[in-house]
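The form predicted alone is given below as one chain in structure tokens.
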Amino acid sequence: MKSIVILISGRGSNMEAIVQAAIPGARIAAVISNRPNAGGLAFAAAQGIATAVVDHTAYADRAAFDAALAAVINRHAPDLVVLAGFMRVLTPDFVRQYEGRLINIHPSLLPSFTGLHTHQRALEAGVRVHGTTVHFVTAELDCGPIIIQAVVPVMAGDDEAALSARVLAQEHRIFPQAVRWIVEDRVSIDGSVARVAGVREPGVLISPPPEDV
């Protein structure tokens, strides 16, 4: 049984996702937080699972929050950290004590659009496609190795909103699948690239089912 700490700052809708799929094999340890009033705080205490909050405004400076915030993940022993909407910038420090157990995911087509507003920066430049990553964390931001993404067209009419929605319900498909593959010791990095075993290398693309289109 492999034991998972999911990582927070809001709603938690994807963390939902993965807590709903009951994969076999894994059990969700704790859901932390760094916002004390993160709605899926509420969602993961009313399934059994334990939750605690460390508030990254109580710290001086990121490398303390990080600090406080390993100690209260290490109290689970996590065979996998997941970052599921933790809106933290975390240190190199931190990301190196989880390294190949810490994945995240990102709400474009990696390695298009890092960082922030990506639906927005999407429908800015024009793209035809866009969608969303799981991949590991490393200590430069958004560019671990692609274990899994969805794809999902940008239709004519859409807006940052419309856009979203249609991405996030991909999130919720794709993040339980990579979870999946990691509790079934089927994911490898060789280099930057991810492997899964069983499923067409280097990467995985799942395009949305056809009512998406």
Ligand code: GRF
Given for the second form:
Amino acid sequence: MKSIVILISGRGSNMEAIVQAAIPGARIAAVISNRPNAGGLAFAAAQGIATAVVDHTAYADRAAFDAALAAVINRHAPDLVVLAGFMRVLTPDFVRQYEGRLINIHPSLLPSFTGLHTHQRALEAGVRVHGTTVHFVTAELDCGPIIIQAVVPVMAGDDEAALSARVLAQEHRIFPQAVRWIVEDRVSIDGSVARVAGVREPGVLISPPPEDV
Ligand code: GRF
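Structure of the form predicted together with the named molecule, please, following the form predicted alone?
Starting with the chain above, the whole complex follows.
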């Protein structure tokens, strides 16, 4: 049984999708938030999952926060640490500690649109397709070997809310899929590339193409 710790900062809908996938061989050991009022904590507690808050505002600097966070994570001896809408930049020391077992979901087709406000920036750039990426975390923000991506069309008349909702629906599909592959020991890291054993099209899902209007 693989032990998984999920870190959240807010709503926690991706965490929920992973919990609800009930992945064989995986146990969600804990859900940890850096914000005491994160909506997702209530869902996790109602599922009987251990929850904890490590409030970043209580720490003098990133290093002190990351050390406190790691101490709470390590109580659960996780095989995998999942950043599911965890909105803090982590120090290289923290990242190194979990090398190869720390994954994140980012709401864009990396390496495009790293950072914040990805949907608005995609609209402003006029891209025709957008999407989401699950990747291993490395010291550089929103980089690291890509495990799976989902592509969605950008449609005429989209605003940030419409586009982000379309992307989020795909996040809820690909994140549990990535966790499942890792739990099944099918994902390996080859330099800057992640490989998934036994998948012919390794992790690109394309949602149905838009129809003519
Ligand atoms: C998601 O869009 C995720 O890609 C981004 O933050 C959002 C978190 O949503 N990193 P939720 O808390 O999982 O509902």
